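To begin, one chain is listed below as C-alpha cells, in the form predicted alone.
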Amino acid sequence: MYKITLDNAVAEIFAQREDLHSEIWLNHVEFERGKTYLIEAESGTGKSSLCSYLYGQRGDYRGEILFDNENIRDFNTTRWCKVRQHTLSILFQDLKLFGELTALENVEIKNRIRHTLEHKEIVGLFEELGIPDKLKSRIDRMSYGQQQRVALIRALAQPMDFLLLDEPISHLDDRNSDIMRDIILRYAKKNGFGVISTSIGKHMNIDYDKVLKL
C-alpha cells in the first residue's frame, strides 16, 4: 500500500457540529508510504477513534477512508486479516499486551505468524530500550513506560507499509523517548514505510514531513 486517503471523513459524534475546527475531519488527506505524520490533537477530538478507524476496528464515521484508492468499508475479515499481518501495524494507546504472559511472549505471539524478526534480533531491542532483564517477566509486573516499550517491539514484529503510533512515548521520559525514535526512524528507513503518530501534548522529536491538528 501506497497511500491512505481521507476524503470528507468525521466520526459520527461530530458529524453535526458546525464549530468543528479541523485540518483532518471533513477534509482531503492523504499519507504517503515513506514519509512521517504528527496527528496533534486535543483530548476528546476523535484521535483514537481515528486510529481505530484506520485499523478497520470502528466503522462509525462518515466519508470515506482509502487504501490506495479502495474504500475500506468493502473489506470482509479475510482482507483485514491479510492487512494487518502484511500492511498495517500499530502500537495502540492501550497497548493490548497480554498481561499473563511474558514480555518476550507478547512479541513472538506476533513475530511468529510471519517470522519478521530473529530472536537476536529482538533480544538487541529489549537491551537498545533499556529492558533487557525484562524478557521473562510478566507483562502485568512491569511499569507502563517498560510496557510501551514491549509494545513497540511487537509492533515492530511484522511487514508493515505504515505504522500507526497512538500517543507511543506518554510514560516515557526524554532519553527513552529518544531511544524509541531512533529505533522507528531505523526501521522505517530500512524497510521503507510511513509513520503516522498522534499526540495529545507531548511526541517524539522528529522532523515530520508533515503535522496536521485534529
Contents of the next structure:
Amino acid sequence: MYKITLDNAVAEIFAQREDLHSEIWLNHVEFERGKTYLIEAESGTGKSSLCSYLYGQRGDYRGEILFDNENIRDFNTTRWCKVRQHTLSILFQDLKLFGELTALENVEIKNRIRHTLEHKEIVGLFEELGIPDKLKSRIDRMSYGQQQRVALIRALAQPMDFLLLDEPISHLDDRNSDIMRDIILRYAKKNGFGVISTSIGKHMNIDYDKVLKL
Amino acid sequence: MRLIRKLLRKHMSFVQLAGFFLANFIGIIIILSGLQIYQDIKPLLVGDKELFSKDYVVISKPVTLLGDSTFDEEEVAEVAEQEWVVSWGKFISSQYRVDATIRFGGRGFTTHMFFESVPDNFLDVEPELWRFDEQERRIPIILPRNYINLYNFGFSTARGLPQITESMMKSIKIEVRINRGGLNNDVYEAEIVDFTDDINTILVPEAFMVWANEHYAPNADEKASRLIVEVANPTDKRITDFVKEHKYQTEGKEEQASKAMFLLKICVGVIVAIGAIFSILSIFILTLSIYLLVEKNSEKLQNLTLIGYTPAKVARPYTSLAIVLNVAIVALALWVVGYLRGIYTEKLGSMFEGVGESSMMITILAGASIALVIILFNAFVIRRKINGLARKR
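Structure of the form predicted together with its partner chain, please, following the form predicted alone?
Okay, now the whole complex, with that chain kicking things off.
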C-alpha cells in the first residue's frame, strides 16, 4: 500500500458540528508511504476514533477512507486480518498487551504470525530500550512506561507499509522517547514504511514531513 | 499455538467440562449399546439367514374333505388387488411323480417326493446357485430345516444311523427320478443349496418347475396351491381381516418372529432415544460452556484478532478441545460397550446359538458419526461466536 486517503471523512458524532476546525475531518488528506506525520489533537477531538477507523476496528464515520484506491468500508474480517499481518501495524494507546504473558511472549505471539524479527533482534531491542531484564517478566507486573516499550517492539514485529502510533510516548521520559524515535526512524528507513503518530501534547522529536491538527 | 493456548486456558471450567463429559459419555454408551444389542439379538429372532428377503405372508386355503384347496384365477386376482399387497406370486406344485434317492455310508433310501416353486424374486439365494439348465440335469433345491431335525433327532437315533450336519447335507448328491409315464424315468441330480425355517416345503427354481410341468405333465392344470404375498407391514390389521373374511389361512414369519422383532425394534428405539436425549442435553452443556469460556476471554480473543490472528486460528484451541473431548468420549464409550458385550454374549451364547456373531463395525461407525456430528456442531458454534467478536463495529 502506498497511500492512505481520507476523503471528506468525519466521525459520525462530529458530523452535525458546525464549529469543526480540523485539518483532517471533512478534508482531503493523503498519507504517503515512507513519510512521517504527526496528528496533533486535543482531548475529545476524535483521535482514538480516527485510529480505530484506520485500523478497521470501527466503522462509525461518514465520507471515505481509502487504502490506495480501495474503500476500506468494504473490507471483510479476512481482509482486515491480512492488512493487520502485512500492511498496517499499530501501537495502541491502551497497548492491548496480554497481562498473563511475559514481555517476550507478548512480542513472540505477534512475531510468529509472519516471523519478521529474529530472536536476537528482539533481545537487542529490549536492551536498546533499557528493559533487557524484563524479557521474562509478566507484563502485568511492569510499569506502564515499560509496557509501552514492549508494545513498540511488538508493533515492529510484522511487515508493514504504515505504522500507526497512538500517543506512543505518553508515559516515557525524554531520553526513552528519543531512543524510541531512533528505533522507529531506523526501521522506517530500512523498510520504507510511513509513520503516523498522534499526540495530545508530548510528541517524539522528529522532523515530521507534515503536522496536521485534528 | 502454545502461547495462544496458554492465553486462553484461563477461565476454563473443569466442572463444566467434566459435566459435559459425563453426560455425553452416558448418553453415547446408551445409544451405542442399544445398537449393539439390537445387532446381536436380531439373528436370534430372524434365524441366521433369511431366505425371503422381504416381509411376506403365505396364504392358503384350509384342506376340507370336499373341495379344492387351490386358488382359481378369480381368487388370485382378488388377493392381488388388495391395497396391502406390494407384490405377489403363486406357489406352483409339481404335477408329476418324483422319487428321490439318497446314498451315503453304503446305504441308500428312496422316498416319494414333491416340489413346489415360488417366483425367484421372493427368494434371497445366490442366482448362480439357483438356476436350472435343461442340459446340465441339475436341480437346486431348498429344504425346510425341520427335515434335518426330523432325521437327526428322530430317524437316525432310532435306526442307529449317523447324524448329519447342514454342510454335510449340502454335499450329498440326491438322485431324482421323474416319471415320464409308464415305467420310464428321467434321472436328475438334485443339490441342496440352502435350508430354511421360513417355509415348509421343498422349493425348486420356478424356471425348472414351469419347464418340468410342461414337459412331464403337459395336460395338468397348473393351479396355485398357495399364494406368497409381499406386504409392507406384516402386522397390518387389514390382512387378518381379509384372511378371516375369506376363511383363508396364513403362515409366514409375521407370526412369532415378526412380533418379537417388532418388540425388539421398539425397545431399541426407546433405549436409543433415551441415549440421544442425554447426548443432546450434554451437547447443550458443552456449547454453553464453550460460549461462557469465549465470553470470559472475549477481550483477549478480540485483541488476538487485532494483532493479526485470523478467527480460524483463534478458534482452534476451542475446536481442538471439542475434538479431544468428543473423540475421547466415543472411544471410551465404544470400549465400555465392547466390554459389556463380552459379558452378555458369553451369558446368552451358552443358551442360544448365533449370539455375538455379528461384529461391532456398525456400532463403531455409528459412534464415529456421532462424534463427527457433535464436533462439527461445536466447531460451527465456536466459529460463529469468534467471528462475531472479530467483526468491525
